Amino acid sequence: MMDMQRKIGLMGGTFDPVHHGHLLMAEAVREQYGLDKVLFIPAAQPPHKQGRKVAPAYMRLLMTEMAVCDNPYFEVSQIELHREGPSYSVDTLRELRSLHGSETEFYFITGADAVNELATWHEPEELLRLCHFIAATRQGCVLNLPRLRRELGERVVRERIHELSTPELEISSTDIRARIRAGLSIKYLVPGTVEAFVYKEGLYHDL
């Protein structure tokens, strides 16, 4: 059965590993925009990270499932893990649209820095037709509206790109991996279950 008149958030990423910053951003957007749920979508082959070694997809999937399991509004989707080739967001949106129907509104949640580069994404015009973008802003990471209007058009930016100031939590997956390689603690940066899994599997010592 298709979802009717629903608002679904999409939180895509490598999640290598997933951390509290991802969770806080998703929850802030869910609450502000009254989303029915947020789908966390681990990428199989992130097109912007070609050439960088990442943890196996099934491990990133497991960590993401562990991270969201205590929030009834959060779900994990394997939609990109079953697709061959690069994980383009526009292909994911097309597939989700066919699954959930045209009445469902999708809200793509990401940082303002990523939204500023939207014109360089694969098929950006089609992507903006299929979903809204929620650009999470924070100190030092703001939306470049003049650039977006110039590259994408005034009307589409006004109607499809929205700003939301999210709680400031300076955490990055890159920093977490670096801390692990340096033998430093990652406690409180990631959920406890994810921390235990990372150490159990010996992840990131060579990534």
Contents of the next structure:
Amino acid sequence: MMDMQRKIGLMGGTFDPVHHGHLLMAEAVREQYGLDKVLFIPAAQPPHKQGRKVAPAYMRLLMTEMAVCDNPYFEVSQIELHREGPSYSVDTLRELRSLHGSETEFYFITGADAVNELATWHEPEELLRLCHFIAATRQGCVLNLPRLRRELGERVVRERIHELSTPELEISSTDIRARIRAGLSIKYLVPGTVEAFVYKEGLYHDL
Ligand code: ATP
Ligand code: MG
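Counterpart to the form predicted alone, namely the form predicted together with adenosine-5'-triphosphate (ATP):
The next block holds the full complex; its first chain is the one shown before.
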């Protein structure tokens, strides 16, 4: 596929369910970095969450599509849902690179806490060759630059890892699931369409 876009942001996640914290962060990064597009990429089988039962992929996909459909800059990619086994970011980037060609710059958007652990990800050097990282900082969660420089090298950190302070909403999917189990409201934490879907499908009552 030929793509005229130059800068594409990537929001990976379980999106179980997607919430306004995800959406606000993606929009803030898009605006501050002048991204042409942000791709939301639901993970098939998250490598870090194998202990927990996750809602079926097609439901997380549907909810994510409903959540982004009113933003012309946002799109959902099924790229990780068609792959067997754990979803490694480096495989996703390789595939995106071959789809979009070498002209496109990819910006992987994630929390600074996750970026601090980058050296433990699958093939970190290759991953950092394929994309930039935008590390969203929040209170009590900033980049550990000495550690990153030690583990990944000074130049890579300078050129490929960018710190960004984004507006912070105290929302997590874990909390949303706990609220549903407890019979509490999730209104205004997720888009109304996602809220309605969660109830209609009876999601998260026993997760
Ligand atoms: P869980 O509680 O199940 O871990 P989550 O709310 O953290 O879910 P994920 O799907 O794990 O959501 O996160 C996807 C991405 O969104 C990660 O990069 C994560 O750092 C980021 N993220 C999660 N919650 C917020 C938030 N409230 N504000 C900004 N970014 C967030
Ligand atoms: Mg999380």
